[in-house]
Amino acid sequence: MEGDVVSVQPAGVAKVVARLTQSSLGLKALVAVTGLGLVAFAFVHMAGHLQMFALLGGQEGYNQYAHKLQSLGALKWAARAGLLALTLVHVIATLKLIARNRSARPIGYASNHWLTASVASQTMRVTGPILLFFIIYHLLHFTALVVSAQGYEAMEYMLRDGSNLVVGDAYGRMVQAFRDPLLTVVYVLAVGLLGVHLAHGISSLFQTLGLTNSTYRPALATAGPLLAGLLTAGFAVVPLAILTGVIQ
């Protein structure tokens, strides 16, 4: 008996794979599901960055932050697992899906909606990429302070709660940076694209996960883009912020 279950389990899970990455039903599961993550993370992410500000934690509170983020060891490097995880599985998912779109030509159609969807689908294809590679160079530049400027990594902060920890100066790295208008502007344009890939994406991720109907259509359509104009303003908020002077 005990024989029978463990042969059948990796025949069941091989099945619900073969579903979900053979099928544009499963392609676009995936999609929505890692998406929903992805723009969980994002949510987080920014009220982490918005403790920048003084009134809601400033150099001292934000060091914290990043010093217990640095700080839980085995739990952080299995959150980034995760998250390269939902990320490949987003990008292969999608991937699939704009090579199913190609093939299938949108002829005999009794209205132009598959041209409508055509242009939203046209626009991720395009910030997908672009975001992709802004992740890697921000991840180059504030983690694994590859492409930091001199001393950048050096920078330390002496915590005033108690405890006199010397902590990385994650506060002093960030103002450092867009002291910078190029990358500034570089950041502001790449969160402002993610804001475009977003507004679709989002709504796609309602409609995709069956949560639209006709009563709540219309507040979900506006929910996209509601969603999105919020991460971009609260993303580009700070380095904003750092450049004209109001946190320093």
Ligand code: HEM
Second form
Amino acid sequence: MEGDVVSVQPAGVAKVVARLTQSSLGLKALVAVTGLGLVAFAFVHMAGHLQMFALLGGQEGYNQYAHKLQSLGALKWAARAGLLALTLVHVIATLKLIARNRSARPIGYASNHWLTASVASQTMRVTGPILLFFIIYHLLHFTALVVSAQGYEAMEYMLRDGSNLVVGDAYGRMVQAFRDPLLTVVYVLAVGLLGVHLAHGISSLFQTLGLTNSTYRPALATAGPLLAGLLTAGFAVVPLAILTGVIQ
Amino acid sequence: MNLTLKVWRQKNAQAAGAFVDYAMSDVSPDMSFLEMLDGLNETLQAKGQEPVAFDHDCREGICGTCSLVINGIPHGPDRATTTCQLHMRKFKAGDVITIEPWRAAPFAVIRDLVVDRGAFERIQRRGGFVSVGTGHAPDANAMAIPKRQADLAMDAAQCIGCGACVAACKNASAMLFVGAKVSQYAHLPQGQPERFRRVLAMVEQHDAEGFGACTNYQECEAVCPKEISVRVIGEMNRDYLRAVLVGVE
Ligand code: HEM
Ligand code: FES
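For comparison with the form predicted on its own, would you give the structure of this protein in the form predicted in complex with this ligand?
Let's see the whole complex now, leading with the same chain.
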């Protein structure tokens, strides 16, 4: 600020990248933007699953939808690469922040008080890594078909859209998976933890990105947990419907 | 009333510190917390022992010098109150009161409960001011400022720089402090020319000092004796990202 106070010089791209990847606020913005991207994906993913219900698609509708996604070719791989990048940046930025925060308080207090922080915010570092493990497990299960996936490979379905194509029976695999109470519990717990992560995450990202003010802040504080709850409910309802025989 | 104090004693930044217990008797509920500590120090000195070092100046809740984490809460159990304005009537006979210094890597302990808050000073020097030409003071009201903007600026300017936000933050982040200093100028016309350079420079200094990053726990707002709202952090975040993305040097 010394000297010339009014002129503002343009910073190079390298400086922009350095600030985003090194500064506390830049890293936090990366966590928030990638978190937002993952939230957007999660909502689309959840809505896709609702087609498991007979009313919204059933076996034919769901398998057509799954087949359409699988036939996207290069676009499918671009989407997968994008999701991987979002996750990696989210986790790496988070780890850098946690390291910074740890070294900012080498000596703790005799008594550790929390005054107002929500349980969801206090446990981001616990729910986050559990989600990472769950996501890996989930990909090995339904995408790679290598874990808890006995017989999945053989489950096939002929589309009745006139094409008579024989495709993998995504619907049947899901039904088989969630007739198992143990798998249902694992998945429902996981999407529950996702809801807890996002109960803080969604409200928090607006603050992190500065997309709030005194007028919107109270509304956003409510909208975060509400949307997170909606997402969890939307995900959990499908396995529960299968376990209880509503979806067969 | 009778109380037990567990006070952090530490000779200097290098020495290892430890809690020392002191039994206090006949503490009046009308005493301020610092008067109670004055009493302890008189007793210690009478016995030829080192008094407990703690920071204080105005004792009116306006200077930001006093500190102390009391039973795990910066400035003690009363909301919107500095330690110097805290009274012993908030405690009960027989209470054990733990007294610790602000804990953060950039706030080195100088002695006992006194920490070095020079980091705040260095952050201020990077942008906690507006550069104006000297000359006559301008006429009052020569520059019209909407009431709402003036209020937002004044609310942020309440910050007395005590450091309780850092002490309360689980990440030892000073974002409430920096946010207040950024926000108080961002709402005023005088703050505009340096607006984006200010936020970049102050955040850079914040990070260089070794403070943590904000997780939006909002613990800082809960302990702030001046009730600075975390909305200043949101405003700082927005200005910072605008400055970074637009590419301000
Ligand atoms: C893959 C494993 C994940 C890990 C290890 C993880 C970890 C974390 C952590 C530790 C934070 C808090 C950062 C801080 O404020 O200091 C965080 C924030 C956040 N996470 Fe995750 N997370 C994961 C997955 C996800 C997923 C799948 C989503 C969305 C569906 C998500 C959305 C968010 C959001 C929105 C935030 C808030 C950003 C902010 O505070 O501004 N995370 N994550
Ligand atoms: S001594 Fe000045 S605010 Fe407490």
